[in-house]
Structure formats: C-alpha cells, structure tokens
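Just one chain is shown here, as structure tokens, and it is the form predicted on its own.
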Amino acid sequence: MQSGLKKKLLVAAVSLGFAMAAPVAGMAADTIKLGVAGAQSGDLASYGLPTVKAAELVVAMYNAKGGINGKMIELLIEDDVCKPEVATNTATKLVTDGVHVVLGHICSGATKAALPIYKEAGVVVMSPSATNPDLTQSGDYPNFFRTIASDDAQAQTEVDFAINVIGAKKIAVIHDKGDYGKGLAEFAKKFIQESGKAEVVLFEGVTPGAVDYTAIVQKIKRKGADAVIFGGYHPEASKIVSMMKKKRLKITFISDDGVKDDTFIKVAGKNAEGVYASGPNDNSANPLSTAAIDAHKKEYNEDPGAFFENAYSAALALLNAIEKAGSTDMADIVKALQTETVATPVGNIHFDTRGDAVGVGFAMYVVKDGAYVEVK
C-alpha cells in the first residue's frame, strides 16, 4: 500500500473514536468490514493485486465522504495463492475476522473451495474474475456474485472468433486441468463440434508447472491442427507458444483472460506477439472507467494490471448494496445487489438471480507490438 492512502486509511481508522451516527440494524460493529481474497504472490499475484488496489482506492474514496451511515470501511486482506486448499483458510481467517462481504477470490477454483464457508457463515462474495459457469448457474452459491461474465460465453467468443474470423478448420483445445481453465476449454470443444464448421483434432491437459511442452506441442503438430485455443493461465501459456515458436508451429494460438495479463507478455516476451485472447470489454469510453484508471496511476505511479476494472466495480457494487440496504446481513445485501443499479467501471449493473452482472460481456485481444490492442 502507497504511503499516501495509507494515511489516509489510518485517518479514517483514527476517526472512530468519534461517534458519527447512531448504529443501524444489521450494522452493529463499529466497521464495515471488506475483506479482499486472492494471489497477492506466487506467479498469479498479478492477477490479484489489482484488487487489493482497487479496493483500497474505493475504501479510501468512500471513507473521505464519512463511510457507510457513519460507519468507516475496513479493509482485511488476505492471500490464497489462488490455491483450493489455502482459500479454504483464507476464507476461515475472514469469516473469524468478522467480515461483512469478501471481493474475491480471484481464481475459479480458489473461489468454489471458499464459497462454502462463506455460505455457511452468512457472508456475500464478489468476484471480479472467477469466470466458472457453476459457480452461479449451480444454484448452490447465492451469497456469490461476479462482475465478469462466465466461461461459457468467454469460449462461445473465442470459438467464434478461431472459426470466423481466422478461418481455423482443425483446432487442438488444451488446458491445464484446473476448475477454470478445463471448464473453459469443455464448452470451446462442445461449441466447436456444435459449430458443424470445425473439428475437434486434439482435446488435452497439460501440467501446470512443467518445465518443458515440446509432448504437448508436438501432438498438436502431428494432429494438424491450424489453431489452439487453451483455456489456463499465463505461466503456462508463455511457455506452449515459446516452444511453438522454437518448433516453427506457426498457427494461431487462442486463449481467455487467464492469459491476457501484461505478465504474459513480459514473460513469453517477443514470442507473444500474435498472440490472441479474450478479456473483459473495453470499457475507455466510460468515464468512470477513465476516472479509476487515472486514480491508480495517481496513487500508484502505474497502470492499474489485471481485472482491476473489474474489481474496482466489485467494490462499489458490494458497498452500494450495503449503503441502500442498511444492514450487512447477506439477505438484505443479496437483495440490493439485485434491485439496485450502481454505476460503475463496467457500465451500469445490477446482478441476476444466479449472481451473474447483467450487461458485460468479453472481447478479443491481441498481442501487438508488446501490448494487447482490442480486435475491431
């Protein structure tokens, strides 16, 4: 955390001491407490470090105007690694704490290991990128909410694109056979065998972790394939399309949001360039949007990374629905996530029953000169 928010978060903290309105039902404790769970090290803490940020500068934007009903917002924070067995702790830490509502996990399957315990605890949790269709179209979670869409409309996009747009005939679609990563990569092989214009040559897991996928590419070379989709992160997907490359498999290489992260390309580095993959909306004609960026770049001397867009409109969606709920009892706020529309980074949402923002959607991107520029 800057030194200068900070400050301005330890002000808000001190400013407790004063009674500043009279408590509200459903808001008993002295602070609104937001918890903020995901990768914040290991190799996807780029992911989840644009959260931690954007809900800083919401917690400090909300605290200067005096909180929620007098009430300050506390941030606790917490590390997953993005690993199942560790979000299970790290959703025990928090509901322990005593938080009110959760922006995470980053990670779809971080966030199914921890959803149960913030269930069972009575706590809502928003997601600003754990994509899994079953996360809301189970019915299992209703205290769960996410402001990106799932992963069957993030492959229905890159499918599409890979047939028309590309051309692709023959497509190898692999994964690294986690929660998100495999899901995605089942509904691109269903939409594909559907399409009746493409077919399936290769469908494979890797090894998230390996040192070397010359198995995996070689594969996809003998199958013939003329395009990839892969459906993982950017550790591994760095090093599929740099042994394409020192193989000379000169096909089109597809892959989600997982993979369209800045670190990718710092990591594959010129091997990236071509490079396609799918991501939130472009949202620059937003003022909002612009607003947070700027925001960012003000307090942080940096361009905001990974879903922070996202995130940033998770934050204001879970403190508006407490704010015009008046009470942090899951019930009350689930009701005003689904009632109430706030304006935020990603357009004006509200949420559906099953938890899923109404209103965004995904994009195609490409690595162009070091930097993914959106596909028009």
The other form holds:
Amino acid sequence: MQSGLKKKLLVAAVSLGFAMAAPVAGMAADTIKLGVAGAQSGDLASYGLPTVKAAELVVAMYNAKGGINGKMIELLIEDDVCKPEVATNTATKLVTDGVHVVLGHICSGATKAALPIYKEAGVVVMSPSATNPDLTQSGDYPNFFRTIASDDAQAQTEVDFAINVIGAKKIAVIHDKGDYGKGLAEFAKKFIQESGKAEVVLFEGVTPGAVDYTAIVQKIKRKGADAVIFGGYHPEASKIVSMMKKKRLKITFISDDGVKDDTFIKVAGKNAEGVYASGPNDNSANPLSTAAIDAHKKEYNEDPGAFFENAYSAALALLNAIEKAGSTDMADIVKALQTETVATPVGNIHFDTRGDAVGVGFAMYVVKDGAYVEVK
Amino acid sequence: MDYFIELLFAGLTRGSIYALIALGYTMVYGIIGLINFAHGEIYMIGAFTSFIVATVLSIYGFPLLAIVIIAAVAAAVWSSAYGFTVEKLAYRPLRKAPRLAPLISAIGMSIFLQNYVLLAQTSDFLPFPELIPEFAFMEPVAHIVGSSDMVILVTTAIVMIALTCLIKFTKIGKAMRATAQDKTMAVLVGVNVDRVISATFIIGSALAAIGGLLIASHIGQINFYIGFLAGIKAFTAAVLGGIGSIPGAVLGSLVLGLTESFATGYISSDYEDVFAFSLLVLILIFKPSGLLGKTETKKV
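Switch from the form predicted on its own to the form predicted together with the partner chain and give that structure.
And the full complex, kicking off with our chain again.
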C-alpha cells in the first residue's frame, strides 16, 4: 500500500513538473487536459495569474490522489492578454492541442470572442470572472459556465428583496449618474418592471457632491414611494438617508455594494440604522475557502490575487464534473455540472441551465446597532 | 400646493448655502477684481476647524450652545488667518502683474489647500456632528423646513444685511468702496489699501467659515473636496447675480438654488445642472453684468 501511494505521489509530482515546465509538450495520450486561458501578461495580468495558480493547486491536489478515474490531469496554459482578437487564437490553439475542458477566459470580451470556437469543438468553458450578463443569458453558449455572479445579479438580489421581503409596491430608483450606480439602477428598473409586482415611480440621477438633496427627497415623498433603491456610493447614500430622516420620510432604503462599507455607517451614524445593502456572499466562514487560501500561501508565499477563490471553485467544479460523469464528452459534463453539487470555497454550488452558478452571488445586509449583519 | 412650498424651501435652503460662500467671492472681486478660487477651500477649512473644535469640546461635555459658539468663533478666526495669509503670500506680490497671474495663483492655492488638508487630515468622509438641534417648535413643519434649514436661511439674511450696513455706514466700508472705485486715488487720499484688502479677505473668510459650520452640520459629512464643488456653484451664483454686488450674490444664489430645486421637482434631477447653467447663459446674454451687477467700475 505504502509503496503504491509513494509511486502515485511520484507520478503526480513528475506530471505536475512537466505540466508547469512544458505545458504543451503532451504527456502520455491518456491524460485529462485542463486548459487555462486568460490574461497572464500585460496590463490585466493581475486578474489572470491567480487563476493559473488556483488551477495548479487544484490539479496538484487531484493528481496527488491519483488523478481522475486513473487518468492524470495535464494543464495547458495559454495567454490571451484579455484581448478578443488574441483570445480566438488562444482558443484555437487549445482546441488543436486536444483540450477537454477550459478554465477561463478572464475578461468578458475575450470570453465572448473565444466561446464559438470551443462550442464548435464541444469543449466546456468555465470562467471565474467574466460578469457580462449576455454570456449566460443570451442562450448562445450552452458550453459556458461561470462561478461569479453576473453584473445584473446584484440588482436582481435588491429587487427580489424589495418586492418579496419588504413587500414594496412603489419603488423609487435613484442613482448617481456614474457607470456603476446607473448600470445597477437600470437593471433594477428592468427587473421591477418585469416582475409585474411593483412599479417604478421614479427613476432619476442625482449630482454627486451636491450640497443638498432636499428636492429629490421631497420628490420621492411626492411620488408615494414605499422603498428607494439607490445605485451608487456611500457619500451620496448617507446624505440622502440623513435628508430623508430630516424630512420625516420613513421608507425603506436599499442600496448596493458601494454602500456596504463601514464608512457609510460611520458617516450616516444613527441614520444608517435599518438601511439595507447588498454585498457579495461572505465566504470567510467557509473552511474550504480558508484551506484554499492557506494552500496558496504555503505554495507561493503570498496572499492570493483577484478571483482566486472563484477560479479555485471553477477548477474543482470542472474536475468534479468529469469525475462524476466518467467521461470528457461535453453533454456528459454539462449534465454533471447541472446535477452534481460540489463543495467549493464559494459555497456548495451547482449550475443552472444557463450556466450561472446557483449559490454564488449576493446577499442582503442590514445596518443593525452600527454594523452590517446579513439578513437571513 | 404643498409640494410647491416644499420645493420652494428646498430651493431657498440650497440658495442660502450658495449665498454664504458666494458673498466671499463677490466681495473680493468687488475690491480687487480677482476671482479667488481658493475661497471654496477656505470654506472647507472652516468646516474642518469647526469639526475638530466641536469634537474636542463635546468630549469635555460642553453644552451644545457653547460648542456651536466656540466652534464658530474658532473656525472664523482660523479661516480668516488662512484667508489673510493666502492673500499676503499668493496675491499681494502679484498685485501689479497682469490679471491672469493672480488668477493662476488662486487656482494653485486652491489645489495646494485641498491637498494640504488631504494629507494633514484624511481623504475619507468624516461624520460632522449635528450642531443644530431639532427644535421642538419646528416639528409641525419639519417635513417642509427643518431646523437647520431655518438657521441657514436666517443666518444668510442677517449676514447680508450686516454686510450691506458695514459697507454703507462704517469707515472701513467707505474705505472699501473707495478702493473698489479707484485704488490709486484711494491711496492718494490716505486710504491704507493693503489693510482694506486684508480686511476684505478676513471678512470673506470668516463668513465662509460660518457657512462651513452651518452647511456641514446640515449635510452631516465633510471631506477635503467639499470646497471645490460648493465653490464652483457659489461662484456661478455670484456671476449670475452680478459679481461684485453683495445683494446680487444673495439674489443670484437664491435664483440658482430655486432653479435647481424646481427643475428637480417638476422635471428631473438628471437635468438639474443643465437648467442651472442654461439659466446662467440666458441671463448673461441679456444682462452681461449679471442681475444686479453694474457695468461701470462701481463695485462692492
């Protein structure tokens, strides 16, 4: 037994060594080829490199156990510099090298450009970071999955909360005219209208830094709104919340990640009490998350970078699906991704029919006694 | 009708906020024809000073009224010192230089003071204590006009009247008018022009500091950047009313505040600035010197 284990470890170490030294050298024919594509050089390398490291850690772990169904896992790492025109070449190269599944790409634009090539070749792709809503919602890419919530998921969380939990019927949607705030507000407006359960009574932008928001607060009151959804950052949010209090307007204030910041509570003080804000799910209590980060620190002597946990989870989900499906056929893998729940650093996830991870996304928090607590 | 009154008071409050800052712009312009871009920063320093003083005093448990008075005096004195120093260091040496030089110097002072506060204090937003309490007798109308709105409105009115009296009836006021009309002649008849200009900066800065205290207390937050945005709007208001004219600055501020408020209320706050600046353009087309500005050199 012991010597068998040692042998396996040796094989794992050797295969990993090969994988890192010469990713495309091609090992024995009988390996599972996991492609990793994304920005690994250039301006956005800091977004792509943590994914490579996550893949290396997960693959090392699997190979140490003896691979999947007796097959070792081989990494094929390709750089796309986050450019759509490079990404198509990257994808073609990976497909030519016989990749089975791909972890990537990192940027939404590059991912969108590469997807048709993978689709043609029947390769499942899972991104840790591409948030463009269309990638899953258009239905064009049945081979695409992701372990990060899409851009509109936050607005969806806020709207669901406002309508189903608060029971709001008339919602005022206010934003700060910025890319982030206005983008969120537009999604929120769309989702409220689509729900049919509430109406948008006001949709307006305020000028950030203005000395006084009395007029907009009076307008919110005039429109009879029973909840406000604000898209923007905390300085405006605290001014509006304080002004609502001063004008004796008692309605629910719901905002976003830009407001889920301790500075908001510090500045708005007692007026912050009862304000709701959405924010990413908190993974810090998840032992798998801690374990993944510790493994990274041990291996590379530094804290992991952007999207590391999402990438780690995506690699786990992909390999788990291959293991459960017992095959590398696209149809089998897709089925396994949708039906098999896998424990990952971002939670216990499986995927919906569009390719978004169920269980990954945003939670609602409320200010209670001077701190944000999750609304259960 | 209620809605109209609510918007009216929202506009008046906003206008009064602009006016407290605009008065300093217009006084300085009236005397030496300089747009003091650092004025917004003096306002910001006033807000920071009152923040620090009020925080320290409330730790020692002073009553609220004492805190307000001491903080206001401290802010006024401290900001005046800044205004006086800025004038002495950045503008006085350029008094005989072409008009563009002191203007650039003013922009430089504005950037310098912003970054100074950023480095010396913090880049974060700070919670400003509520120095103006909610008066019980205001409660029935609090949804229309709150205590802090009322204090700002009354203060602006008092300040405007006091300034007008100062310029019309006092000796320093007479000297100011003389300096505004003709600096050289004023010197010849024995007016100490340098001292008059210093006095103007001190008065303007003290007003900005009081404004800083009231406005920060109304809004509830400060950071190093508040002076820039408020300063731009106040400057616009001063031009609208006729820069150099004291009642003009107040009138221009109120017109600007009301326009923004009604534009937000009846049309959309998306276009609040569009309406404000369209109005400015229209007024300047038909009355290039502003609402109450006079075309000749008679200013202040």
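Numbering follows the first chain given and starts at 1. This is a predicted model, so every value here is computed, not measured.
I'd like to know, for the two rigid parts the chain moves as between the two forms, whether residue 135 shares its part with residue 59.
Same part, yes.
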